[in-house]
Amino acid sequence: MYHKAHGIIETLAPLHVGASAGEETGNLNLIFRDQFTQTGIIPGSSIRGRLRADMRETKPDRVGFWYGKEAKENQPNSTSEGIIKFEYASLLWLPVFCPDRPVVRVTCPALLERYQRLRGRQPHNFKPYSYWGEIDSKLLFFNLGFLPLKEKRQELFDEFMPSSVTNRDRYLLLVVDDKEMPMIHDMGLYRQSRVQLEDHRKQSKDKGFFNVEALPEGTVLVFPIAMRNKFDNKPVDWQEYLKEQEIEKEKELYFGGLESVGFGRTQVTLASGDQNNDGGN
């Protein structure tokens, strides 16, 4: 039916995917959040749109085949279903400032379980405050208080830190309770106030002042991919898609509507789910 794969997104700059451009005149522009974990996501439509636009630049005649044909005016049945489908990207690791580290990569059991499930692997039972890395003290001081370190788990690094992530062994890895993750997530977000000035005066334009939040640089997200195995009774090859998408290993891509003002640069890696490989294809 479907060939399963997944993608890894590492943010190389703050990443904001949320309100549309028209809503940026409001006071605070929130990022999209998962309704259960309350952590940041990238909608599947944003991922599809970015990859589709990228292919349009190099293989415009193949866009309709992989992503589906658009409707034409006064031509019924002119659309077609896409060969490849994308689900939303959920958080896997969030870098959080910690005064004595200075960075700890944080996750929770619910996010780790989703990562395992989309790769077709058995879930691990990680208890809160499991960790990986070298540290002198068994207490971590976050802005919200002290968190204890309990059980050191090597598989946190071996199986849950994708090999494509930059400096993957530099920072401490920490699993916190699902209930604590939303608060720590909000504490670790990148926030900035932005203003648009009038053309000839240092005064903000009407509704030109707003605040924006973003996932910080170094955030790791993961998203599932499904590709039809056959189309018109002919087999569809995963390697052919990678070649035509020109993303045979990793590739820099921009997401979100604020890319022109320093947001949205990421490194994307696609990996076949059948190979259980995060570092290549």
Contents of the next structure:
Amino acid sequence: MYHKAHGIIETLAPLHVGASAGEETGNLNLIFRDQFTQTGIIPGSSIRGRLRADMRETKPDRVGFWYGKEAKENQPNSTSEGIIKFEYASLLWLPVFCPDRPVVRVTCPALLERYQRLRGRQPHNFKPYSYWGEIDSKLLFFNLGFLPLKEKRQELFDEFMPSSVTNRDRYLLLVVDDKEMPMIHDMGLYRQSRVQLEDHRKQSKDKGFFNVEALPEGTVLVFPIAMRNKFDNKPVDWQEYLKEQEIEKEKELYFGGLESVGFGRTQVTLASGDQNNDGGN
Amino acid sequence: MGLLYGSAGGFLSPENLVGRSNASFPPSSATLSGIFAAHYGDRSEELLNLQLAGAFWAKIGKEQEFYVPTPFNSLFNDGKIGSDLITWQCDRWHYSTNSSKAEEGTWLSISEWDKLQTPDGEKPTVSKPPWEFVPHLHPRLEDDERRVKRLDENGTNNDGTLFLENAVQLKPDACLIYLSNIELPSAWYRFGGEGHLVEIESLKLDNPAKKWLETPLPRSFAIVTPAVWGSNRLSYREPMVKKGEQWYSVWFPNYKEYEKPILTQRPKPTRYRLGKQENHDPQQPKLLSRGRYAVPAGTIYVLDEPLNNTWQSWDDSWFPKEGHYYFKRWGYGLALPLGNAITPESKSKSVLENNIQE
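Any chance you could show the form predicted in complex with its partner chain after that form predicted on its own?
Following is the full complex, with the preceding chain placed first.
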């Protein structure tokens, strides 16, 4: 049994976590995707790696305790299980350009359902095209056509927009059908061609040209965290972890590749599942 | 809560990234047994009588109508039309005429199990499993730089820098189902390799599964979980017991090896980790059991006489024993009645006569 908690990631810059096996050879560097909703995810191992590397800088002697010890060569049983575990971060809200808005935050029932579940809440019936926000007309001019807005739901904002998100009340919130999410997601991704030039000529270096896709700035993701309740018959304290990890409330962390060119900056908020709140409250 | 681990055996080395390791999913009930052991403590009263069976799966909200592997005698092509049936007639397996290539690895809802009781009549529908494999590369990075670890001074890297996981993602509206005789508190648990997390909920077993588990087995039945029979070292295709120095078949005392009425496919390798090592940290790896060949789920047995009992009442001695446990503990060879595996006497005669005329 584990203590339940979760984390909210808000991207402050484009975020690229990718190169799943077999896809790293093409010229478009894809982000890691969920197989069913086809939306971007951040693998749990990446989240773990980031936090672990951070702790290694500040409290190197505690890394083994929280994240487990690595196997040493020719030493059987030198590994240990970590106290804290992460699963992948799934999308919660994706900002999408919409000609007359200019930004709509989009999600779908499958993604909301996961957020609901990892906070330990009862299943909720999310109807496609329910929305929250101020509108002039019930027809939204979306990039791929006109989209009808149906019911206005206050809980989309109250319950499903984490309170730590910047400008959380500025944009329209919209739930689309699960089937439409992959296409809208693909439309909303940040894509860039990158070229590395030769040092003294304006010509691309060999293998210095590639395309990359990333989750856009303002994307909100959510991931479950589990912490062992006991270790060596002593209780483990969630607050102690937050203190040693130096995330009292929220923290800026970098994830994924292309950090040096401004990708990957995010704001991470951790919330204990027992407090039953959704972040910064 | 996230991905699950699906790799099995045959791992990749950093020098060879072309292939993938083998895949195995869903995890066996022995994996779940580990969670019970961790929760109840290795030598607790409850754990001595623990009995598990699985793995099955279900759609969330319809957990009682969980899916079990399709018996091998039902051949399906597009998930709906099960026109082809393999039946036992007097002394041999009879293939119906229009058999084309059948789908493999399909699953059947337990609520449709009654449609398997007569050779004619309405045919059940089958489903594909609700999970997908996601190859997932875990590079090992330099401590202070975000790039894959460099080679050592002598040009090698003993740790390896890349690890490819065959992760598995379950559809959000599906869950795995295991049968158990004791309860596990609802919570998050670690399940399978790579420390992946799951949410476990205990539900009371109800019909239709309950009915089928309580139905005495007739002459023919199918197993819905893999079965390991025989001694601790040898795997057989049916229960064997030792009398003196000799091994005897329990179900087929009168048959020779090659003509037993068993419909099966190639064996499935199986093994698990078991037991706590003395004087070690409880988090240390457990001992790996001997690798065994299991009869795959879906195998059909046709006996001379009805068994007239249920799987639960089968003798422990039919199963191999390893450590303190008989394999029955992990639900090996869970059998359900299967009426349509035999053509009725009268009909089979006429079919045989027809065949002879042709």
